[in-house]
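Next up is one chain by itself, shown in structure tokens, the form predicted on its own.
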Amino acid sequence: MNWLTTRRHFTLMVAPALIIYSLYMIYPILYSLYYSFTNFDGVSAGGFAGLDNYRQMGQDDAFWTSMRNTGIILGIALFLLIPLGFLLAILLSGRVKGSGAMRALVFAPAIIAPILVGLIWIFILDPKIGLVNAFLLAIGVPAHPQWIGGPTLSPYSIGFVYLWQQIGFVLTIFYAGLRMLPRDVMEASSLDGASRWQQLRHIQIPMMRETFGIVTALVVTGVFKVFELVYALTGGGPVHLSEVMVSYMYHITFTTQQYGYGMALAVVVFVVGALASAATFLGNRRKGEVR
């Protein structure tokens, strides 16, 4: 099998897996990108528009609001779902009654399609027929916030809710990382007096830094590809007051028809997502040269 070790035999093993990679991925990019330029509208052909669309971009509320909105959301998942997600594994991982039940549980979330957990959702934070509103009144508290359809409260409740469908996949993939450290370091810790709040701080943590490397890519890849919640539970109104980067570019495109103006905004979602991306693992890799 040494001939598995050359180069040209390797690159010739990558190509196909390379080429599908390209035909699929590369491109489409390459497709938004040009029509990004233009003015198409899905019939015609379109001509060159330049820069406009991103022009317009530049000048569109809109626009501005749905990259609040995902900030708002990219937020939560990063001061929230990563820590919740891990403190759960912790709870979990030790010699508690029932974990491994409790882990399926809060796991089952993560295998919903996101379309059922909005419709799901809307039973409980809907204003008028929610089940939260409804247990307010039960209590005798008058006021009726719009968690979802208001103006304010719909990108904190989506955020909420991606949060509640993603804790068990990031508390699943925590556990793994707990499970696969060392046993007798933290037993030779143990024997040396380390209380379970220092091995934590001094052993675990350190020591998980990939595994929450790995978490953090992944859940600031999610946050930019959320759309089937806002879908459901707000259809990005009241007058696209809770669009997210990927909803609005789906009713600019589908809705609308501006298929240029779409383009370019996909462009821009791609972008940023790419960057927020590129500047994770960056970051991880000067925390673990650091260290």
Partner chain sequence: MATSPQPAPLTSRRHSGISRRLLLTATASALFVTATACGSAVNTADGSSSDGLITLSMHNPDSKTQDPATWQMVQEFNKKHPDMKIKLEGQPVDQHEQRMTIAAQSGTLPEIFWVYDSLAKTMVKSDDLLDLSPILAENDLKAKFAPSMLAGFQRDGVQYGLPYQALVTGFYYNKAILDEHKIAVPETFEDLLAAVKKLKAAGVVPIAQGANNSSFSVWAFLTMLDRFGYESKYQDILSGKASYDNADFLRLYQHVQELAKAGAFPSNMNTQTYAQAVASYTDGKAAFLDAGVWEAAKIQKSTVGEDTGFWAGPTFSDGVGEQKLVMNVPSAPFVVSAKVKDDKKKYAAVKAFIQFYYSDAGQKILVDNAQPPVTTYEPAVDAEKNSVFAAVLAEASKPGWKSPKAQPDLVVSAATASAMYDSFYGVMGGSLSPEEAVKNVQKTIK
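For comparison with the form predicted on its own, would you give the structure of this protein in the form predicted in complex with its partner chain?
Coming up is the bare chain, nothing alongside it.
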């Protein structure tokens, strides 16, 4: 079976798939870039508009709001989702009774379609009919915060629901990483008298650096694809105050039929997402090299 291990043959075998994939990915992206410089209305060919769409974006308050909201969700994902996922993985990887069932329970939201997650959480967060405000009322808190549908809290609520949905997935990756750690190192540290905290800080976290890198990259790319949660929870409203970049792009392109502007937004989302992902990968690589 020499032909499978020969580099030239292997390259030849991979090449068709690589070419098709490249064409499928790169060619349309270049065409979107082209249309982002036009005023294409979706049906009839649009004229060349130069940088008009990008200038419009600069003056579009809703676009900046969508950027800010995406940033809020990204912050929640980086500073709450990842640490909490890791913490839960640590807890469930110990010899806790029922940890298997707990893992399954925490993972469950990850297998529910995001649009359904949104629908479920409407019944929890809705300011009028939601369980949270009903609970607050029951314990004597008179305030009825507008968790969703209001001008302020919606992106935070969406970030929290995203956390709830993704934490099982993050936990599972961390859990697998923890299980892969060599047991003898932990046992040796125990014999040397290391406390649980010292083991965590000086052994487990450093040895999990690569897993952290993968999780961070997945979470960052995932945040730039959040759409269904927003669609189901708030529809981007009120007046686009809870839009994220992708949902706003959808609104502009398909609801208002400004395809040229929508393509410009698509390009910006793509570039911002790609930069964030690249920064994450580079950061991980550097940390690896320093180590």
